[in-house]
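Given as structure tokens, the chain that follows is alone and in the form predicted on its own.
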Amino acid sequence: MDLGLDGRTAIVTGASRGIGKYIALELARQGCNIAICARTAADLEAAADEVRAEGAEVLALPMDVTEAGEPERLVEDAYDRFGRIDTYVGNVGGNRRGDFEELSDEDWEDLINLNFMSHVRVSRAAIPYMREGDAASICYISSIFGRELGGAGLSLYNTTKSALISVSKVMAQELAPEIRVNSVAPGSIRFPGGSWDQRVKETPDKMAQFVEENLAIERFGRAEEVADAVTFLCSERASLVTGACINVDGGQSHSLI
């Protein structure tokens, strides 16, 4: 299936490892030029080499997108390098567990900046450039815990991931028909060096029980599977899909909507 992505430019944040790296790799295989960023320069350059090996032109920018001016620099440098911006995949994010009554303002501000405002700022900077072309798209990486309760200690994570789904729905209405906006909600995804990978290595019996009790597909998801869904949503083959949140979770989630 031709996804119609050849020659387009995609920005992927948080792309030095895990889901972000696999998204960049798959978009590269489909013919996109790729701009990636992450905080650790060595890891980012290693990821950039993998993406280049797929035949893509790559711009790798070590940066922290929560810092003032960095989202705008990311977009401007990508446009200067490639002359167009067609897709933004907002993948950067993290977690900070804690009981609600013990979380500080600084905790909230830090995770809101990382999981939500960084995507707002990159999108806001990219939209004028995206309007210059056609069939542009934005995709945010949320979580099944943005769609349903994640449990005690996850008020920060739940709130920020829900916010991404909410803003993508509103943006889809405002930016149609020029720019499609969607989100993806991964479940428990295992990749080398990730948190689930570490847990499996440290407590294999406990993780086997977790899989049996929670994952209908009877295994952890793979980062490649999330990347495939994101790449489809960013492609012309998904031309009717906007304002959607797609679960990629192997039947893990319980939300009816």
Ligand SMILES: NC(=O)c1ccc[n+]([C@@H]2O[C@H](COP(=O)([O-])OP(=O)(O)OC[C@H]3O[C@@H](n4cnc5c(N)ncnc54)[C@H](OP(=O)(O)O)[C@@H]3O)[C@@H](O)[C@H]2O)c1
Given for the second form:
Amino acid sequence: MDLGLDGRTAIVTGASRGIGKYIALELARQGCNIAICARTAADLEAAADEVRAEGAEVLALPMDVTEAGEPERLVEDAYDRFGRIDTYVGNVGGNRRGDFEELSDEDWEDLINLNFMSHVRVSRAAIPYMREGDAASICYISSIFGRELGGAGLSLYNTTKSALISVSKVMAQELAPEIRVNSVAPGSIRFPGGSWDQRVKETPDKMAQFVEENLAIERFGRAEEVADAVTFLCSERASLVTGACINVDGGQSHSLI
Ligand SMILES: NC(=O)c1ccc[n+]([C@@H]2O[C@H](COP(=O)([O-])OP(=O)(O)OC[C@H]3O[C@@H](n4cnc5c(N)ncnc54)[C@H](OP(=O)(O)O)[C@@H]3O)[C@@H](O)[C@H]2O)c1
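Moving from the form predicted on its own to the form predicted in complex with the ligand:
And the full complex, kicking off with our chain again.
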């Protein structure tokens, strides 16, 4: 299947490791040029070299996307370098656990800025450039805990991941037909050095029990599997798909909607 991504430009935030890096790698294999960012310059440059090895031109910008002006700089520099922006993959995100009563305004502002506002800001800056093309798309990395209850201690994560799905649905209406907007909801994804990998190494028995009780396919997901779904959503083959949130979770989630 030709995905129709050859020669296009994609921006992927938080792509120095994990899911974001695998998305950048797959988009590169499909012929995209890529702009990536993360805070740690050395890790970002190492990831950029891996993506270049797939044949892509890569712009790697070390930055903290929660800092004022940085999302806009990412977009402007990508457009200056490549002369077009076709795809934005809003991958950057994190978790901060805590009881609702204990969380401060600062906790809320930090996570809202990282998991939600960074994507609003990159998207808003990129949309005018995306409209110059003929097949633009935005894809946000939410979570199954944006679609259903994550549990106690996850109010920041649950709320921000739900907000991403919500805004993508409204954006899909407003930006059609020029720009498609979707999200994916990964389940528990394990990759070397990631949070699940660390937990498996620290508490293997507990994690084996977690897999048995929670993961229908009896294993963790792989970052490559998320990257494949995202790459499809960003491609011309997904031309009828907008306003969708796709679970990539091996049957882990339980929501009916
Ligand atoms: N892994 C899972 O099981 C899972 C499940 C569901 C959803 N997700 C979602 O998928 C996305 C990626 O998850 P992951 O597990 O691959 O994450 P990860 O391993 O923590 O990687 C996060 C990436 O974002 C960068 N980053 C973090 N804060 C940043 C900031 N303020 N500015 C710029 N870059 C920043 C990190 O590099 P630096 O630290 O150097 O900045 C890194 O490249 C997240 O949105 C996450 O919520 C993950």
